[in-house]
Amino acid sequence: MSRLATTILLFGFLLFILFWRLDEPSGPLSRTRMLMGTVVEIRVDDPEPERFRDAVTAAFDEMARIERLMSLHLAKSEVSRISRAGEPVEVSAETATVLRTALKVSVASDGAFNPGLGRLIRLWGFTDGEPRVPSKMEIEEALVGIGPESLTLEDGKLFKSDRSITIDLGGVAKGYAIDRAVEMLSAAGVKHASVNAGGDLRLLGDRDGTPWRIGIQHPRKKDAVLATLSVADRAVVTSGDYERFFEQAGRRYHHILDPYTGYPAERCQEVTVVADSAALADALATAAFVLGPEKGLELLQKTEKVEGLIVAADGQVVFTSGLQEIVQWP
């Protein structure tokens, strides 16, 4: 697929973004930027929404310094510096901070969720705009040394049982850099807003002493409302086959990678997880999303705060018992 036909994809996915805007009233303030390889939508929904225009643009400038900070696909990231090392290596507390996050939610989903995935990940090409299928060999060669046990952090280092583990925490970075976006915005005053990149989104307060709408696509109906959610201060994020994917000879590839296959997982067609935090749920959705309807369920149930939905590769719809207090059926 070319650069070209993946931007046509990314933005293809974009018209039917996770944050619908159901009973919109007038005059918000809504500013988008492209960042962490979507669009970023901030939206302040305070009376003289104005005033914020200063800490919306920090609050952008913030996410861009995160992805600096974290993105594999930068050479000059600390993501990249630690990647390249062998162990231990010394890491930042803010970056320690997101792996903590990842780590956990590792061990909890049995390594469902790995932050250790970046060989696999650039291996498929997802990120470069240039997606493949890779050979059986190259998918072993790519999975050896990465599993649950393989990173540990102790007292500001990282440990990796291979140092030739690529670190990748794209599945938890973006919805930290939500997360500094939010607390930069209420520090600035703010207390009715959305932080929404590409269908991971965090809400600050409510709207006008009502919660927020959020619809949740339908995996498989273009256009199409599987479910709303309404929700106050919260973040919800969704993780879906149909977000970034490519076909070859026939077959569809998407890009959530099973890290016990190396191929991408094929339990579940959408899971949508609501979390106090964006970084958290950012995890959950893939982890989920990877285990399945069943294990996919329990971990989100153990999971302190945490309500989600999860749409089975045959159409099945679960979800969490907490759940059914803020979903609307269509």
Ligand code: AMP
Contents of the next structure:
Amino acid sequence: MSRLATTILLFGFLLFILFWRLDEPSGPLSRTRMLMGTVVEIRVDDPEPERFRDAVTAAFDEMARIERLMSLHLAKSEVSRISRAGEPVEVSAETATVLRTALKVSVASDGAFNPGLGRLIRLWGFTDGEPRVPSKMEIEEALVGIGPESLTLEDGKLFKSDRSITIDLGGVAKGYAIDRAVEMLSAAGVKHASVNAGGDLRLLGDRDGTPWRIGIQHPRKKDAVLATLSVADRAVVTSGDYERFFEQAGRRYHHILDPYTGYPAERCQEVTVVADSAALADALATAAFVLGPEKGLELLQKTEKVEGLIVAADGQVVFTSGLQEIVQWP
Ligand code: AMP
Ligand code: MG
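I would like to compare: after the form predicted alone, may I see the structure of the form predicted in complex with the ligand?
To see the whole picture, the full complex is given below, headed by that same chain.
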């Protein structure tokens, strides 16, 4: 073969490799950002996901905006402002939406979920500073006037029965931020995506024609899966006693507080809720965690289009009837 022919052949081969590589479908686009005290991953599974790069950035920015609006740790947040305010205080339409979800779950759970728990949560030091076990007297003081009827929302105004009630949306706002990120991606034309904030997530569409398979963290075995769920277009949110805790005098104290006792809720290890919206799933998971396996399961069962699984304090697992269709055990 002449030298020219060899060169042409080699060149042709290189061109073939180049076009073959270009033609190969690219994998999903996955990006992470540190937000709301956890790692958030947004993954786009559409064909040519690179064209949604800006949409992913916008979705992250939206979650950061919601964190600034609804965080109890930030003095300038709207939640901090309405917590400081006295009598009926105007709230933005957006915060009102999240408060409505919180108040709905508060009523449905007989106050086990309580968005007015900010004073107690601060007292335990879960929002900032050093966590510590408060004295009995401090706890009793922080619980005064915080029943489920102490907050009402009317015409965009929040009424507090007591000026000192401090709003904490920590059990629902992360879910709302996930919902908003998914809505932004959907509005940008994304059809298949997941927004995962430290294990709390919502899925947009399915994953290339098949359901997404979501592992539920085992509450007592690190890096082990308790069960797997096959879901599409839904939110899956988990509350667990292993997520945030501190130890004092050999005892473990976690961040989900029972508004009836003022101490960490003791009836569950973990609750996972599946719902259309992550905000609702988030609030329900926290509520069911406080209520425990019997009443918690009742709450999940009676809420429409919601499924869930509860690991009781003794390790027993109970779940809603509809979960059977989507759960796989290891
Ligand atoms: P989650 O991880 O969604 O279960 O929410 C826990 C967070 O919600 C805590 O860090 C607190 O900010 C807040 N929280 C704790 N206990 C309750 C409760 N009983 N009702 C409402 N919010 C709570
Ligand atoms: Mg929650």
